[in-house]
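Given as structure tokens, the chain that follows is alone and in the form predicted on its own.
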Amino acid sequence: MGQHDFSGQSAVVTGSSRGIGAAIAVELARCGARLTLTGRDNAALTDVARAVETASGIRPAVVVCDLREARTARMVVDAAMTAHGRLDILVNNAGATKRGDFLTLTDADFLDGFALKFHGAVRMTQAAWPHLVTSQGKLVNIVGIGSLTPAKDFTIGGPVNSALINFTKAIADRGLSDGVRVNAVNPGHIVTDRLRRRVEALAKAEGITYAEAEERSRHEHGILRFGSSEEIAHLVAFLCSDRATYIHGSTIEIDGGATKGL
């Protein structure tokens, strides 16, 4: 059992089939919590399937879809309540969102970003939100810095996030009347497979070794070291907890001390 207890619990992690969205499943799952898994990759999803049924002893639930679709939200959510009978967290954390030059960004990868990390969520926490209600739960966004320091590179990315932030803040304060606890991380720099994509570009473009350009991306973002998808799930664990019933409505960044701004 992992330093939380969610014995009996059911949660909700979408876009769990690598990296943050992984971690945060089987950190709950050894927490005791039952689990529906949602991604796009049945493969990787089959992966973070078998772990977690090694941390909690439990088989999740898992779904494969496209939380683009209008559809998949309640999909998912029956797909919980089917399996486990109830739905206590939901950590709405799919969706990535392309960079690059923003003249050469067009409307389709614009609507994409959207679709995906802010539809679907918004979807996502419309149709599970009577659980939650039902259970007094728990809701976690995984937004991003992005959310707060703007990017030439970001231009899709950046809006996304601080749309996703607003959202955050509304819906908590209809939960301070539904009794559902409502929070967002913005993680930083954190290994990731889009982090070691992007390093391994710069390190193309630049002709410097991967390791070298490791350490140019991490001292251009003025950290000490980039973080890990386990730290992120820490902390969404603890935002579940009965230990943080105060919380609700914050934003809390967990990015080494890269956002300098109030």
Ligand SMILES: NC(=O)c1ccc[n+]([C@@H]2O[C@H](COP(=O)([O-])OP(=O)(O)OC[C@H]3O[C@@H](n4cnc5c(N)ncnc54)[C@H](OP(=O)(O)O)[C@@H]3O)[C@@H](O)[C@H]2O)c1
Second form
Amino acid sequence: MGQHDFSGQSAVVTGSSRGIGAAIAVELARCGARLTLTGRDNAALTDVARAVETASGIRPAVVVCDLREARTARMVVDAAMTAHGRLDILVNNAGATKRGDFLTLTDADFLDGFALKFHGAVRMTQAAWPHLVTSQGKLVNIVGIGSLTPAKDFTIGGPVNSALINFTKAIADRGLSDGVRVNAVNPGHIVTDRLRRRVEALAKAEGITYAEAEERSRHEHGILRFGSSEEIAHLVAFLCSDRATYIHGSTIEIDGGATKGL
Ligand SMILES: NC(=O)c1ccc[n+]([C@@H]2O[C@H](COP(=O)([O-])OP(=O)(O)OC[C@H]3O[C@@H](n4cnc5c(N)ncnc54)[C@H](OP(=O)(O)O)[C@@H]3O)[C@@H](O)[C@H]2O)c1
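Could you give the coordinates for the form predicted in complex with this ligand, as opposed to the form predicted on its own above?
Starting with the chain above, the whole complex follows.
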């Protein structure tokens, strides 16, 4: 059993086939929640589904889908309702925005970044909202510290994340009257496939080892270490718990001190 009790509650975590989303799904399951998992990679989802079932003893619903497609959100929410009969927690986590030299990024790259992380989250929220109102549930958006600190090689992810923080605040205000608690989490540099790929690319570009690239990257970001997906998952579980009922409309950085500004 995890630190919180979500027995009888149902949770949807988008982008839960790996990384931060998979860790959140397993942590919520450890706390007794019934899960609905989403992603495009069926094999990876099967592995996470097994871990979730081991954690809670309850088989999760799994929806293999591309959240950039407009019709997908309703499909995911319908699957959660069919499997578990209710919806108490929505975690909008799925996201993948291309980094790189601004002048090499295409129109399609920008549209793609917004399609998944921004529009995907907005559509999921719209589809889930009536059920969250019924359960007086919780919504957590996984965003990223690029929302606060713009960077020249992150001209898609930064604006997408800032837009999602703005949306979080707006929908949190609605949540006050509708009885849905809404917050956002801003991870810093968390060890997942995405971060490993970035360190690998730096090592290759500079002709240094992976360990040297990791050290250089930590130094550049002004942090002592990278974070883990489990650390993000613990924060999300806390935010969804009864210990956090006065936290509403907040964006919480969990970045090992990477954000230096106010
Ligand atoms: N890792 C970090 O350092 C960091 C820092 C700040 C913010 N974040 C944010 O945290 C979230 C999770 O990041 P992560 O590092 O765990 O990423 P990740 O390891 O790349 O996982 C991304 C998840 O999103 C899913 N996804 C990607 N494209 C999708 C699509 N078109 N339709 C449906 N699902 C899709 C992936 O599943 P499939 O591939 O199976 O589709 C996967 O489950 C993202 O929103 C990211 O921006 C991460």
